[in-house]
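Next up: just one chain, as structure tokens, the form predicted alone.
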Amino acid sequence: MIATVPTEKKPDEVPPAAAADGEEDEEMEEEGAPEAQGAGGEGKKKKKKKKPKKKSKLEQTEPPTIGLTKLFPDGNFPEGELQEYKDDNSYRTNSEEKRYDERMAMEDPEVTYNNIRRAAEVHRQVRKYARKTIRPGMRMLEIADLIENGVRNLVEENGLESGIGFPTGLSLNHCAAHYSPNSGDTIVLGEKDVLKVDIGVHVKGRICDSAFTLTFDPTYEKLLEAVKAATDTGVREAGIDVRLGELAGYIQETMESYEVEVNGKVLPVKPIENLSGHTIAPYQIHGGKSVLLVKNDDPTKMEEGEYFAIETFGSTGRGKVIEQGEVSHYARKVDAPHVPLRLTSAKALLKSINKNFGTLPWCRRYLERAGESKYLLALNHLVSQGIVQDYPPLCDVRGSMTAQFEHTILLRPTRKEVVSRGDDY
């Protein structure tokens, strides 16, 4: 995600053994008894018949490469958790009018459920592979490949068509969001880290969007609890007609109820109030609405058929982050203006970032793997030019710890699609 603030290797091909169809071991069955005996006493027996061959599921391998595509060769990708509406919206999951609305949806191709589901399934996959491989001691570049390069296989990645739908975030520590390393960062995950993993996935634009915070030190296990709950009040009081400045209380209410001792002092969870989640609009991260952490008097309203990052911040330190470190994120803006460029590799540069990533953030590994070098000073104009956006790394004091989680919902005409919920969270 790119967060509201107020050389990697390419995919190889399936693995044979992976890939092939599994075959049963022919059978014989015997129908019948002799027919007639012969002068030698030997039966005349019926024909015996081979048992049809069965094909074995295809599964998904470890680490994850199977195109998804081919686990799923009907087109058809599993909907996300269902939740009904409540209160004066509860009419809705039976109402005929609100059915057909949705049947009409499905077959829209601008609407693309299916290709959100298609999305958020690679989603579950590879991060639930991360979830368990992602260990202390890894390098950061290890475990950005690792993510990527299962989001890569998973989606097929096709262009535009298909492919990551931002930066994976491995924002560490203090620092809440924007970070994901450059090439020939040097970080090593530690015992004691809190680090937030944040993968973007999409097809035709469609983004799914979902982070989870990841410890390997009880300590701050009440934190990630925090964060958790706040998220999934969120998922939860989210809805047709929910006013924004509302849901941003309830997830206040939830995650300020918690506290987390170190070293033996106990210390608040307190939300950002400068960071939030958002719309998703097609190729554009952020659609326009925002749902701040901290209750507000915003009354707008949730609408039938938005699709909602409902994504949620807590800290042990002062509750607020500042832009401080070395940026790998950026965008090309959605208005970008139309002004003359003065240096030839920027319009170069701008050509590729087109082509290669239209919308969609990126980050500056993501422009080397698409064969750009010796780029910065390019880089740099455009974003001084205003054509280009950077997202520095957001972070709040240092010393204290920050967690993060996030799913994506599609408001439905009949009901709510967590489409990013699996069973790892």
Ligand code: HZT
Contents of the next structure:
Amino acid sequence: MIATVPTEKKPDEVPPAAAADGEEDEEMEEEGAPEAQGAGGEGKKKKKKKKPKKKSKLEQTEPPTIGLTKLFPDGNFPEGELQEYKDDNSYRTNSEEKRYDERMAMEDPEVTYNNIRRAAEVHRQVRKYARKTIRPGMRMLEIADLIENGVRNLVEENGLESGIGFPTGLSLNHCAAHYSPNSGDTIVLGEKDVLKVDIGVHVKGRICDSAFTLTFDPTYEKLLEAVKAATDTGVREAGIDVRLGELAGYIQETMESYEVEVNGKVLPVKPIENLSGHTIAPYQIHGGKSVLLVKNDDPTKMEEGEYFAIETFGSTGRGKVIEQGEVSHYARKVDAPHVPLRLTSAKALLKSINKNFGTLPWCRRYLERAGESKYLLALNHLVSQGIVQDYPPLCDVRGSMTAQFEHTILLRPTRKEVVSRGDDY
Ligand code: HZT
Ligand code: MN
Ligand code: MN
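Mind sharing the form predicted in complex with the named molecule? What's above is the form predicted alone.
Then the entire complex follows, led off by the chain already shown.
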């Protein structure tokens, strides 16, 4: 007998992604141990005893292609980082009543946290690959594709049931948010660029909204550190009954405790005063509440059960953004007025938007992927009629640099869950 092919599986039992099966190789090594391959045909020594069949543990490929339901066959997706509530709410962690409320939430398919956790795990796996792959010299369109292919595969994109949560944000330098390349974009990532990578993943309308910043030049490391710390402060100070205006003050305080030296000049890190975090509702990226980054008098409180995107932006410029450049991001308004549309093309485009995206945000590339072409007139009409909202790129002054870090958190009855937390940020 010559071959030492692992025999625990019949050929038709080999999973389609066998190459990704980490333990397949391990078992090969075990059975291919030196004594089993003795030249003199003393292959008898080969372990014959069947070990209790190891569950073949599937591992993610690179680039990521394996759907998360395959990697988590029991259907339970990992919890994010847990943080206990503070002060008056510290009782919640062990409260019998709150623990009961949470069990009920988990059992209710409308409420369960499992959907957002699946979205968050997709986010972690895709960004891990994005972080190690994105390099100066790549075109913005390539970067968008590598991220979006990963999301579509891992979340097992399926109509409005699961897919991309919003267009991949790839804003550069003084632009802080809402730039994604349109088709034909020729921009190439440069060595000195500061890139905000904002990825959205949804499962049954539960959107994981999380972003990080990349630099390849150490000059702006302090800027990134400041913004990461400010977001961590926002996450740490968030809680049930916390007032949004006060939370903004803590974020501001952290951000302003940093400065960054650029070409021998010391610059303060300013929180961008007209950007904010926000609640997230099912299929609605903006649920209605906003968390500004500068102390204010908003007395609105965070509430039990809410989902928040805690995001902060720091800038070496004015600390204020304006709309600038070609629009890529759009979303049908949730409370769109009913306007009879005279333009046939606009009517048809709206139908396609409803079918493909509902109220989730999308970008021009996604429309084209859905088969639309020469849609700009119709699209502009839907915007002017108040049916579709456009989200132009948001930029500080030219020459400045901006950074962003963002996490999605759940205000569970007993604890706060930072669903999108990973080992990177
Ligand atoms: C709008 C359109 C999108 C929500 C925040 C954000 C990226 O600035 C109230 C507060 C995607 C997201 C959004 F395509 N925006 N998070 N991640 N952008 S926002 C906003 O419009 S509205 C913040
Ligand atoms: Mn975001
Ligand atoms: Mn957000």
